[in-house]
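First, one chain by itself: the form predicted on its own, in structure tokens.
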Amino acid sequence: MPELSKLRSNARDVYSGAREFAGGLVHPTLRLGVTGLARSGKTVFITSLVRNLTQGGRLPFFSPLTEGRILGAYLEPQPDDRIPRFDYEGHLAALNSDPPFWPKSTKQISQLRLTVDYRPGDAWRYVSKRRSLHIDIVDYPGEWLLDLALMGKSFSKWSEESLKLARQQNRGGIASNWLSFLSEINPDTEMEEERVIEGAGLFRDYLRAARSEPHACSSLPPGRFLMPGDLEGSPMLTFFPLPPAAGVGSEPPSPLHKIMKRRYNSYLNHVVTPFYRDHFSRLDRQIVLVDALGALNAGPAALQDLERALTSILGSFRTGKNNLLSSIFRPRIDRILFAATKADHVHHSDHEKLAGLLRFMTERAIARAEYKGADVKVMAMAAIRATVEGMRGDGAAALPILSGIPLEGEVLGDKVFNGSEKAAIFPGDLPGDPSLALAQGRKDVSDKATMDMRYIRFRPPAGEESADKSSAVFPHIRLDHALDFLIGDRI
């Protein structure tokens, strides 16, 4: 029955991909993926995107603008009525509220069309005056990406890897309800679905404390736990890990390992291979975004964990060059970008340190995607800027700063900030040596020889000076090279 499933899959594969490459033909389109874990910037990312393309922002580094070849950009109904359309309207208005706020965070899969109209580089100049391309911009959470993983792994060895990284993560006890529950249930009887629904709480509570601050932990899945969008509530997210003693490879197995394993299962094959098969594997560009910093914030253990997450992730991709047969049977993923997001929270001679970190912690999966023909970039970036640079003092003593409005409840040192008032700070200095980051992180909020290590959170800015707020855009660092990167050579 799995082998039949396979093929069943595989057909399916074959047949979409035969007919996205027979409508590009006529309509040329770019599936592009963007990702990132919670709190990475993914819908800022896209709102900026579309907003400096459609409204004429300043992209210097995009070569297609800088040529004097885009005659337009502007969006239109998205392909696929089966998901829902990317609020960008919502998220701008957000932007453009007085004062500002970040948009929500992305709960779900969306997708959003953008269509540039251009006029084709030296080669193509007399065959065509204009033409179109179509961008199809998938959202979705990088939480779910990391369920990938979970493909082709068994109830008894998730368990195995979730049980241990609860141990080992259990710092202030984040996971000491979970395990208590763990430790008190006899699982070779029947269990009562209330108890199964407690445990399973349990078991998400965990999850989501892990990931907050300040332990910002990141390679725990099941994404869709923090994350169920139409599913909360179903059977399908009410499972939990099971240790050996609960009847891992004995015989038979205990009842309740019956009913995790099913569910394990119905989840795999439900959730993860659906959203594998109908978004994710037809996507052509990736770009993934990282918040390293909010990890070197959380410290070392943070980070050792993101570091986790992003090999995780890169490992899922379906890397390498697209030649014609593999346009219409296994469209791969030829460029990704990994991108450090909030460049903007540290001065600019440290862009290139914390674009180092990410590509340290994601060399040896890079390394992989590259030996299959994927053209792999790492970069610092902010998709709207928050912060101006400046200086403060004289000669050899002056230090750079950074101004902006600091979020509501950010604190450094003594000073709790409101929200509304300016301020002015010293971001400090990212270790030139990513490793030593690595190792480094911060240890301790309060502790004062480790301060410089602490990045603060600033407000959206206002957008740049228009006498039409809707047709302003927002300041940005390095959003052209990405743009450039991602979509340049289809233009």
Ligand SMILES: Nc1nc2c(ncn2[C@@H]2O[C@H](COP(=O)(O)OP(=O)(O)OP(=O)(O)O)[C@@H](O)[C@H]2O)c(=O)[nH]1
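Got the form predicted on its own; could you also share the form predicted together with this ligand?
Just the single chain follows, nothing else.
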């Protein structure tokens, strides 16, 4: 798979890289990549990060803050005028409303610039009393990230892989309509556009069904079929994979193959490549957010699918130590944090196991980044903590419990929660051996009973009980550790 930085190979890109580097000398800028599949927690993480930094949140392990060197943090106009601004105020209003609710799933790309004013703690303190660091962050629908796996992949290779997966994943018949459409058509002949639209629609319905519960598959591009943004109805989204036709190989491909291949390539050239070149090719730091608990909850097959998706996506990022030339022309991500999100859904005694599961799932990406000289960390984290921990019972029989307000419709045994009542639940134990959890996935079973785990989603916390929400910050788990690793050394 080609590295993304190779996409910047033309002269204009090299020029803009050098210009950005020169600009960075005057106004130091850190491009923080918040990477994560759909519903992994990107928008919540960005909102909580901004809130906690701008309002002086409780961040005891963020060293520049505890050293008293942060003078202030505030949002500034973003560098790129072509992209909408991250709707920080809207997301905050959702989280602070009464009752609070989580921000909606992201449908479009957006950007924000957070500026941190600080007093330098190193040799610079003799020359400058005050310095600023811009932190640029992009938020986008997680589905679009799946497209990274398509880069450099031919139409025939993508077709072969997609058809294999559709057959494997046809549990509960989710791919039946699409597969029977394929068996009815003759890929060696021409096809009316209406029929092509029908086929693309059936393919999209299958992708959507695979993505949603109870299947919770993560790894099925093209991402815009799931979240089209402003491309709804475009011919670039009107294609589907085809089995190899008699014409593929030495013979000229059939008219249908030609048109499907052309649209697939247009999708790569006009949608996928610019998206990654503009937003991912010059990242300095990266946090990879993974909802490992969500996949555990959906069963071993979903866990294995998540592992596959992460491996194919992370293989494309350019990580490693920078030297002067690489920082100008081909910057590398020199620190990467893998964070298992929503850790407030399990008791803290299970956080190490949760981090261990993520470490196991991403071990290839970790080994690759470390080999190239990047610093890597893995942790369990909650950008916003929605639960409070406690113990039920005494002595050896005591059980760790979590209390909070489960979201409407969440189910525990016979109980269906209404979204407003408080509950204290025992979340269960995470599997101690991550390899076992994934091995079950490899057997392609979706037997939830093998995991002693009940993951209930909770409403966001009601915040400080005071009437004044304007300065309330969000409770979190290890957001400060994450910030210290990602930006602490640059302040």
